[in-house]
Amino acid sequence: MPTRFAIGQQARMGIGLLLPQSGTYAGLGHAIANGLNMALAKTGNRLAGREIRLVVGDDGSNAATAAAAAQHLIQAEKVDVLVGAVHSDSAQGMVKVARDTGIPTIIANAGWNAATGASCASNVFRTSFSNWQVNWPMGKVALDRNYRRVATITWRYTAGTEMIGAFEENFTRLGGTIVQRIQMPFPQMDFAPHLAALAAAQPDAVMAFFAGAGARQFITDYAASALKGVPLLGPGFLTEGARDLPAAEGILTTLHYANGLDMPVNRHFRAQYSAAYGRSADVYAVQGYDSGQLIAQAVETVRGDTNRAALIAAMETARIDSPRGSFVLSKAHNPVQDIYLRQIRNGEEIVLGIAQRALADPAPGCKVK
């Protein structure tokens, strides 16, 4: 039987931190980080009186990668929870590990649909999105703005597989025709001769999923190209980290955050995170503090208790405060969140509105729903 906690008592609580530590992802991982340990200082880095231990793992960006750092953290460190990953593929891994050994999994980006879709599981829950839930409004965004013809681009990989594919289903579904479609090698940043095969195509508009340094050298090549001019629309992500950039002006995005989002608690995340980190708060902070205030809410509620049935029970039932706005989990264990439709202006993020209310990720395949 499990050793069981009361509050005040002094057992240290393992949290494994799966994120990438080097490579296009980086930057991404560390806001992640950056965030969960903001959500943990607001209780004195203690849950239900005991102390937390934060143990560090790197993903790799792959799936063998993460699944090896995963076992690790589990069987070596011993840690009671964990949190990860940044990459899709790596989100696999850890995954199948966390279905094979059971242990209470919060994934803080990675946004492979069957995570919360056909390999769902009773353990493993999203403080992030999937790939489908935050591209699927954008279908709408652009028959509404009369793009009929649009192109797109991504890397070829699970998330640009999965991101741009909900963005074609539904803009097909409503009308609109894909023209041209363009997937490369991750993480090639060679994207001169594709721009190119796009501008011959005649869009109305271009849909384009890139994330970290890619985007950013994706925008300033595409500001450059023949395209120059045609709306460039995409998720949050493509101008996540890149809305400084002069060519950045007037993209078009959809996302379940926004910087500018008029919420006190958004203002004062944003104040605390600049003020301990020097820099500004982005969508991956907020999930990595999201990731922390399921953890500790859960925690808290079972008093500490090591029990992963209890655990698991009271991450279900949790209500975030987030600063994108309050949100529940889907019996998938994936957000139920509104959906933002942004655009960058004067290298300001400006909200336009709401693109979808309360959206829920339909979860093929989840037997636990």
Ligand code: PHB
Contents of the next structure:
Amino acid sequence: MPTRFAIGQQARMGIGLLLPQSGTYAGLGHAIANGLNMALAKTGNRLAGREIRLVVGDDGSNAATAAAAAQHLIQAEKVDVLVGAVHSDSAQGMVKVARDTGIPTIIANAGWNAATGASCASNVFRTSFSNWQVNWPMGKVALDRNYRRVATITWRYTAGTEMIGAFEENFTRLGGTIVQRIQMPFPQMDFAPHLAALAAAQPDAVMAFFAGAGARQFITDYAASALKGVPLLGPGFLTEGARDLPAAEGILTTLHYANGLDMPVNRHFRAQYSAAYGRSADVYAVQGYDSGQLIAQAVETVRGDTNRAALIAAMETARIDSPRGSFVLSKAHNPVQDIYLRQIRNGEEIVLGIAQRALADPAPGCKVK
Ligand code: PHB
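Next up, the form predicted in complex with P-hydroxybenzoic acid (PHB) in place of the form predicted alone?
Whole complex next, starting from this chain.
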């Protein structure tokens, strides 16, 4: 009689997925999970002969919940790799645990700059972006359009502060003036009084970061405020789930992805995603997909051996054939990628061009560089 387990068959490989299970960012987490599942399904949910076991935890959109959930995934669930975090504060909790335990970790959204900067680590990777990276190019875009007096608004937390800060850094360096700056508590959506305060400053344009459910509400309220007609700028997260809103018409954004990128990998990815999930893919789905691709490539390279040092070395040299365009990771483990300029026209996200080509985050303070 044959034995139940063939000799040499390896244990299942555990992937711990840490995503928001409720709140304004829950939909972003679903898209990441869908994208990751799609990438793993390509090889029948097996990598180098090992079956994949996905275990989901809640990133809670804060550092303490994310850290506790990460600990649980590692200690109780014995996962081999961590993937996740939508919210920059969750990423801080996850990275702390990653640094303490050495587990290979992939940030699939959160842009917290220091994750691939001052708090970088040999075992921490990012397949998404840094908050600096997607917003810095907009400083020049705004001035090129002669928007010289700009007002900014965001949620007051790591991502909002860092994204708007990166825009302001480039914009003021090139001679622009910030005429009003508003930060409101996350995830508050009481935008009307703040929009009135922005309008009072009579800006040439407004630069805003909101995402998920909050972004849709902001766009709707903006068009109904005294700012109607004043150009609205932002990182592309602002419009990723909102292009169907008439109020989104004309919004100009920068991002490392755009639906309309005319590349075979993107067209194929989008068709497959729509067929699998009955909705169109967005940047979060792409990031989940590329996290799956990074794991798959690395595990195949080490032939299923999840020895951490070998897996980390394989991740460092990966080239990801992404729907956003192919990319490699910087020494600090953040994608080196084109930042696209996009605009909503007639309900479609149009790619106007590349705002900054092959942009690498400067990764200040990263010691593994
Ligand atoms: C973040 O908190 O880092 C974050 C959240 C949502 C986004 C982008 C960044 O769309």
